[in-house]
Amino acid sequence: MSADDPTAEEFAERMLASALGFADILAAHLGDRLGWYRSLAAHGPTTADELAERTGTDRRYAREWLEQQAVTGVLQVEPGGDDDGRRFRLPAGAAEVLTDDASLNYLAPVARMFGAVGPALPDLLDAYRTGGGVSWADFGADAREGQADLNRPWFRELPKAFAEVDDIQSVLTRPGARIADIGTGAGWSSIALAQAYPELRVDGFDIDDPSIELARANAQDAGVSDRVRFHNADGDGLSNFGRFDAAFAFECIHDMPRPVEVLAAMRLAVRDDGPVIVMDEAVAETFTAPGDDLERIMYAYSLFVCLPDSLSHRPSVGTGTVMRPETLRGYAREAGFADLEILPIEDFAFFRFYSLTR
């Protein structure tokens, strides 16, 4: 035993410390699918009753689950009034954290993610028995819109990150240029680059259904669907659309059960002077355990949503959301690129970009 091994007491207070925040992490997915932090934000201190009437909810409920966010600390509580009068407040720096989808900080749709865990945790328990998986179309809308919505403000920036970026600038700017976006789930990425690059028309490509319809009607929302399409194709498809001028891949290459596939028909199918670009996680690039914060956090993810997922189509290589810098070269040389550059765009979430080069 070493000295630094936690006695069982210590560890029985990191299992408690963390129980409380499985329940915190529950406790907002109910905030956040039943509209009560957006009432809170909108309209400020409200009791049980005030709450339930607006969101359509039931009261007896809301006021428990008022009280358990103010025990927590998420919300706080006006002086006076008794249990039926008492009025809780969604404080500001809170609220832009689980209501505000266009702040950096938004992170409600971590909650929607694990939430989506749940129901499928039976599944998950076979797959870990006989090395099956579990998909993107199993975890349902949850798991599908909260990755979208995770995502979605730090999809806007990228514009402003690749203007540092000479290669990926000048063909983003050029008229008529054409990129493919792989992987684009809901698109967001595709149409955050179309709105800051008027002349720049998108073509993206997913294989799941319901994401392909929800980025289509996200494109017509935004009004630049006649320069962004939407195809279910996987990486091979892309060689019936043409040739293109850049190619990308926006957190996606560590799911897919084939990535030197989808890699080499990236290069493939974009003309020989065309960046190729992945963005995956800025994982460490070696594993060291313990690990900080964002190993832990991405792990979680690679446990409960991206390996079982890459893991329900076969064959599969199995990477998980763990995908460190040497694993994407080694893909990137069996796909035919000489090699790989991390470019320099820093404090991007919890993103790294690579340029695969020829």
Ligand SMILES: C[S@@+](CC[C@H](N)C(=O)[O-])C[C@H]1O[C@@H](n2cnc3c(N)ncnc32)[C@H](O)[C@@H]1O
The other form holds:
Amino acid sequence: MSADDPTAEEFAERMLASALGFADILAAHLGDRLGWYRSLAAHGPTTADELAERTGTDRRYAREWLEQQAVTGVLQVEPGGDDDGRRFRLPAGAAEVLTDDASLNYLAPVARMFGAVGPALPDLLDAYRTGGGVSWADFGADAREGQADLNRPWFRELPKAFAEVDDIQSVLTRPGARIADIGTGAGWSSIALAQAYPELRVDGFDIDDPSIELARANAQDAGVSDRVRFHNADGDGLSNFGRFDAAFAFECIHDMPRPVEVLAAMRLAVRDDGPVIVMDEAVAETFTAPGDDLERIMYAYSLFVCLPDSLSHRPSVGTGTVMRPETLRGYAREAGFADLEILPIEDFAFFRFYSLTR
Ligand SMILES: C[S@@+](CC[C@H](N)C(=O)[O-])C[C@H]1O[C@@H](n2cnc3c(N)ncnc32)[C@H](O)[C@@H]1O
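What does the same protein look like in the form predicted in complex with the ligand, given that the last one was the form predicted on its own?
Next comes the full complex, and the chain you just saw is listed first.
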């Protein structure tokens, strides 16, 4: 036994803390999906009956959830009121994190993403035994929408970040420039760039049909569907869509079963001096245990979503969420790039930006 090994009591405490955190996430999933947080944020201090009435939900469950949320420290209890008339308040900071989809602190989608794991557990267990997978489509709307909403506020920050990178800025501001957005999901990256650069034309690609439908609706609502087109197509076929001035892959290369083929297609489809940019997780350069919170959350996504998704296709390199810079460098070289460089874009959520060089 090493001096660093926890005692049974210490480890039991850790497990209890994990159970409480897990329960908070599942309870947040209920509050998000049932509209309870949004109702509390809109109406202020609320009783269980009022919450149930306003959201079309069951009063007995609403009361249990409100009490759990107060006991766990998410909600505050207003003074006065008996068991039936007690009023619960969502403090402003918690309301921002749980309901403000424009805020960089918006984290309700994380609860949605982990909520998607519940129905998939039997399939995940099966995949872990057999080496099979669970596809992005199988994880369904909770994962798709959780992913989209988590990154959406950050995509609005892209123009500010890219303004500091001459090679990218000069392309995006060039009149009539045409860019590709591979693995676009619900399309928020394409839409944010089109909104920021009024002459830019964007083609977004994804293999998930419901994502493409969502992306088209989002572009329509955002008023950019004349310049932003979405295609249900694999990134490896990019050259079928003409030449591009730049190509981007936002948080998707590690999900891809065949990332080298997609990167090679990006290299061929982008004109020689055009940037090819990958945004992916800012994980450590090498495996280190124990790891920091970023490393821990990325392994969590990897266990439950990204690796099973990647292995649901065959063949698959099975990257997992924890794609270290050397792994991407290897893929880039195999795809015909000379190397990659890390762009000086700091403190951008959990992301690192790579420029693949020729
Ligand atoms: C984690 S999601 C990221 C979506 C979006 N870029 C974002 O950041 O919100 C990964 C996306 O990559 C898509 N994808 C996976 N392999 C792909 C491929 N070979 N070509 C195009 N899209 C792919 C998935 O369908 C999924 O929508």
